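One chain comes next, on its own, written out as structure tokens in the form predicted alone.
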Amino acid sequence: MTEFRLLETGFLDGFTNMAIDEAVMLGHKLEDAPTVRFYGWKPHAVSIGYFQGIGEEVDLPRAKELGADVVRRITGGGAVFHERELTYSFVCSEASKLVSKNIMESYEKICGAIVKGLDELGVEASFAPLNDIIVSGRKISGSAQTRRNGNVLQHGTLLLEVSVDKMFSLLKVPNEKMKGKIVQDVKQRVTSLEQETGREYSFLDVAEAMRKGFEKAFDAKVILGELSSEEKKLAKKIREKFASREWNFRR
């Protein structure tokens, strides 16, 4: 049975979270165990996709007022508000053949671990291409992926609770006149674990369910580990990039 390394890094600022994900991907070697990581965000944050413009996506004065980090990801996709959620990341070598070279198939495989994790919590979920997970027809999780140096990094969110109004106090919309309608539409299309079950979950309970989900999806043993000293050094160095104005305002 394949062994995966589990990292539970707790609640960190947005710049550190993104730096750790990149450091794990860049430092990964074929002979290393694939890595699953679960983490949260403190303070709450907005991450924007690699190809987005920060000023077009985020109300920066409002973010400053609320004490929210704003950080550009190395993955594509849209702007995401991170608050009450479990975020996961998964790193493996393409040569390991754990996931397909086909992007759609690889999303389905990795997201399948989250689907199985939700099943552990008694929640019936399904994968919705390209990279979402839905419950009762509504989105509960979204993911993004990048590949560098022969390695795969996928990270994504699992909403424990969602405040759409707070989200849109930080995120800009293309047409301000339509904002009310857009907010109502998102409320209809997005859900959370607590909304679906009427229960409040601890981060650790959800993380444990997701760990089991990865074990089942990959027929693997997911064993708690820690960042290596090399990964810590690399993450510390990379964090400077993620915290820099040059990186975050580059587009």
The other form holds:
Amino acid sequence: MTEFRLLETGFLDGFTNMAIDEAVMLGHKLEDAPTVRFYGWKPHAVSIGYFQGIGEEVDLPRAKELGADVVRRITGGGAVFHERELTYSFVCSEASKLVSKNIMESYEKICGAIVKGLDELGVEASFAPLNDIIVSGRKISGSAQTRRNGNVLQHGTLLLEVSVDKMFSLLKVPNEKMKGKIVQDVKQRVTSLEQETGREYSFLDVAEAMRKGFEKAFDAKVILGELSSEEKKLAKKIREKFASREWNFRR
Amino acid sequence: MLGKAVYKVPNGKLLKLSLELEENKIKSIRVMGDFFMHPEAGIELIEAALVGQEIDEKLVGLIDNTARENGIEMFGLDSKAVFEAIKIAVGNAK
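Can you swap the form predicted alone for the form predicted in complex with the partner chain?
What follows is the whole complex; the chain from before opens it.
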């Protein structure tokens, strides 16, 4: 049975979180165990997609006021307010054939681990192309993927609890006059583990369920490991990019 | 002249585009939004290809060719959507 490495890096700032994901992807070799990582955000943060305009998406003075990091991801997709959630990332070599070369199919495969993890918690979820997971028709998880150096990185969120009002105190909407309606729509379209089950979950309980989800989806053993010293060194260097104005304000 | 557009791609993502026009040609352009593109750096190639061009239906083919030649794949976005957003931004330009 294939062995995957599990990284539990706890709650870190947004720049470090993004740097670790990139460092693991860039440093990965075909002979290395694929990596599953679970993490949270401290302080809470907004991440924006690679192609988004920072000024278009984020109320920057408000983010500063609330002490939220704002960081541009190396992956596409939309702006995310990271607060009460479990974030996952997965890295493997394209040559490992664990996921398809076809991007749509590979999203489904990796998101399948989260769907199976939710099943562990008694929540019936399904994959909704391109990059979402839904429960009772509402989004509970969103993911984004990139490929560099022959490796695949997919990271995504799983909402433990969601405050749409707080989210939109930081995120901008395309039409300010329509904000009330947009916020109402998002409330209808988004859900969280707690909303679905009426239960409170600890980060670690959810992480354990997701670990099992990856084991089932990939028929693998997911075993706790740690970052290598090379990965730590690389992540420290890459963090400088994510914390830089040049990177975050490039669009 | 500067123009902006917000355009919901049919069955796709939300495209936000801003451009600068000079003598009816694109002087600079930023194609933004919550779409996906592989490789990501492809966006700069597409933007560079659009600079200096007149606003014309031919831009659709130009974007498609740039994507094909550079192995760029788009998700939640396509060349027609970029052209639609360009037309809206031009209409809004002042």
